[in-house]
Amino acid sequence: MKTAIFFFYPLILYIVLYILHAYICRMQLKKLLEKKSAEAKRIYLPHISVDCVVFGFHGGMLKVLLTKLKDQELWGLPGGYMLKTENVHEAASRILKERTGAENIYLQEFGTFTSLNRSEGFFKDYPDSLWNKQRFISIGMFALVDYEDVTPITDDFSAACEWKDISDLPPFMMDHREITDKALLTLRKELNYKPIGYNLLPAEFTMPELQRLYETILNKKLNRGNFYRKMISYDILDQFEETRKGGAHRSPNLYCFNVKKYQQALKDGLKEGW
C-alpha cells in the first residue's frame, strides 16, 4: 500500500501544481483585464474589434499565427481594438507590429463578423461592465508576411503566440475558426485574379518553391509545365543570371518579383486564373 502511494505521489503533486498554476494565471488575467477596462473605454471605439489572420510560408507549409490567453486552452487570432484616432488598417498594423515586430505588412479586409453570440460565455466569470465582455463587431483582416521577418511576441494577456500549420489547427475560441476559414477562402479566390507570393516568399526563390506555395494555398497539385508557362505569362517575375548552387541535381533558376509590375497586377488583375 505504501509503495502504491509513493508511486502516485509525483502524479498527484503535478496535478495539484497544475491546478494551482492555472488558478493563479486566471486571477492574474482577471485582475489585469479589470484594471485595463476603464482605460479601454476611454481610448478605444466601442463595439468594434479587429481580428487578424496572419499567413506565413515556411518549410513548404502555409502557417497562421495564433495566440492563447493565460487562462485558456483554446487558441485565437491576434486581435485588438481600434483607437479613436485610427482607421481599421492603422489599427491592424499597430496590433501586428506589437505581436510580430514586423512593419509594412500587406493587409486586406475580408469580412465583418457580427453574430450576436460571438463571445457568449467567454468572459462569463467577469462583471458585465468589463470592456472585453461587451458585444463587439469584428473586422477581419488577413496579412501576408515573410515568415523569417516575424518574431511572435506574447503580451501581458497571453501565454503563447505561435505559428501553426494551416492543415493542423488547434481548437479555437469564439468564432476564430470561422474567421480563419473565411480568410483562407478569400486568399484562394484571389489567386484567380491577383498575384500572391511577394509577401510570403523570400526575395529570391525558385519556380518549384513558388509552385509549392500555390499548391499549399489551393490544397491541390498543379502541373509543373502549365504552372511555369502561366507564371511567365503574367510578366511579374525577373530571372537572375545565376542559379541556386548546391544539391545533387541541376541548379534551379532563381527569380524575384518585379515590384512595379507586381503592384500593377494587384490593381489590374491577371490575364487568367487558376
Second form
Number of protein chains: 2
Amino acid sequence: MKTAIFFFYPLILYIVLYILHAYICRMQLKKLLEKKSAEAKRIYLPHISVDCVVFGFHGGMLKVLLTKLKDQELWGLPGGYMLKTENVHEAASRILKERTGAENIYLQEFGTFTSLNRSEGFFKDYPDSLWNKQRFISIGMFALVDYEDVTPITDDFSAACEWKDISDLPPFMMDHREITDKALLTLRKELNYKPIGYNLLPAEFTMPELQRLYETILNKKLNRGNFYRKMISYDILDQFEETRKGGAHRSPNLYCFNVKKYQQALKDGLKEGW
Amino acid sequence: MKTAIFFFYPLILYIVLYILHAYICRMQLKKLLEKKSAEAKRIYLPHISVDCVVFGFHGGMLKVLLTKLKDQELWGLPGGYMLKTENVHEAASRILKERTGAENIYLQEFGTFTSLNRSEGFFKDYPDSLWNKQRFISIGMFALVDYEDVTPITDDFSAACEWKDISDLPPFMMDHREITDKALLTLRKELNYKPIGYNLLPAEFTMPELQRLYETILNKKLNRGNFYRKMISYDILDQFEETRKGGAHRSPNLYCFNVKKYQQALKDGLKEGW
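Since the one above is the form predicted alone, can you give the form predicted in complex with a further copy of the same chain too?
Below is the entire complex, every chain and molecule, led by the chain shown above.
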C-alpha cells in the first residue's frame, strides 16, 4: 500500500498541477479578453476582422505562419481587427508587424468570409458583452515574405507562433483552414497570369529551385524541360555569367529576377496571356 | 414691354417649377432615408455594404447595369446592405433580385473597398443618425448575366436603372467607378485561367461572336487565327454540323459550350495553364 502511494503520489500531483495550471491560464485569458473588450469597442470597427495567411519558402517547402491561443489546442491565423482610422491594408500591415516584426510586407486581399456563426460560437463560454463574441465578417489577406525576415512573435493572447509546412498542417480553429486553403488556391490561380517568387526566393537562385517553388504551390510535379521553356518565355529572368560552385554534378546556372520586367509583368500580365 | 413679359413668362414659370420639383424630390428622398434609418439599424449589420457590378453582353458590347439615385446627377452600382441573417452571397442575390428580377445569378466576389470617407462624406447634409452616413466597408460582387433575362427595376430610392456600355460610362458617385474598374480587371485576369461566356452568350454562337466578347472584355483587338487555335485548344466547345444561314459571306460555323468540359475547366483551370 505504501509503495502504491509512493508510486502514484507524483503522478497525482502532476495531474492536479496540470489542471490547476490550465485553469489559471484560462482565467487569465478570460480576464484579459474581458478587460480588452471595452477598449476594443472604442477603437475598432464592429463586425469586421482581418485574417492573414503569411507564406514563406524555406528548405524547398512552402510554409505558413500559424499561432495558437492560450487555452486552445487548435491553431489559427494571425489576425485582428480594423481600427476606425484604418483601411484593410493598414490593418493587416499593423497586425503583421506586431506578429512578425516585418514591415513593407507584400499583401493581397483574396476574399471575405461571411458565414453566420463562424466566430460567434467560438466564445460561447463568455458573456455576450465580450467584443470577440460578436458576428465577424473576416477579410482574408495573404502575404508573401522572405522567411529569413520574419521572427514569429507570441503576444498576450497566444501560446505559440510558428511556421508550419503547407503539406502538414495541424488542426485549425474556426474556419481558418478554409481561409488558408482559399489563399493557397488564389496563389495557385495567379501563377497563370502573374510572376511569382520575388518576395519568396533569395536574390540568386537556380532553375530547379524556382521550379520547386512552383511545384510546392501547385502541389504537383512539373516537367523540367517544359518548366524551363515556359519560364524563359515569360522573359522576367536575368542569367548570371558565373554558375553555382560546389556539388558533384555540373554547376547549375544562377538566375535573378529582372525587377523592371517583373514589375511590368505584375502590371500587364505574363507574355503568354491574352 | 408687354411682349417681353409674354415671352419670358413661360420660361420663368418653367424654371420656378423645375426648382420646386427638384426641392420636393430632395425632401421626399430625405424623409424616406430618415424613415428607413431606424429599420436599417434593426435588420442590417452596421459598417458593411455590398456593391454589385452586373455585366451583360448585347449587340457585341459589354454592358454594366447602373442606377441613379433620386436627387443625384451621378450614376452608381446597384447595392445594399447585409441582413444580420445573411452571408455576402445571399445579400448580393437578394439585392440583385430586387433590382433585376433575375434569380440564380452567377456571382463572384472580387474585393473589398475600405478607404476612409468613401461613404461618410456622401451624405454630409443629413443628420449623423442617418444609417447611410456611417463608414461602410463595401464588398464588391460581380455578376455575369444573360442580357435578355434582366429587367432593370427602379426602386424607391432611384430615378433610373439602365444598361450602360462599358466603353462609354457616365460619371459615377462615390468610388463606384473604381469598383467597376476592379471588377472588369478581375474578369480580364480570369480569362487567363477560366472559361468565360456561358452566362453571357446565347446557346449557339459563332467564333467571331465569342472573339468579340473577349475583345470587349480585354479592350483590344485579337488575331483571328490565334484566337481560333487557342480557343479550340481549351477543348470546351462543341461544333454544330449545320452552319448559320443567311448573309452574303460563307455561312459561319456554329458552336456551343460543352457544359461538362466547361464546368471541369472552371474547376481545374484551362488546359494550357500550369
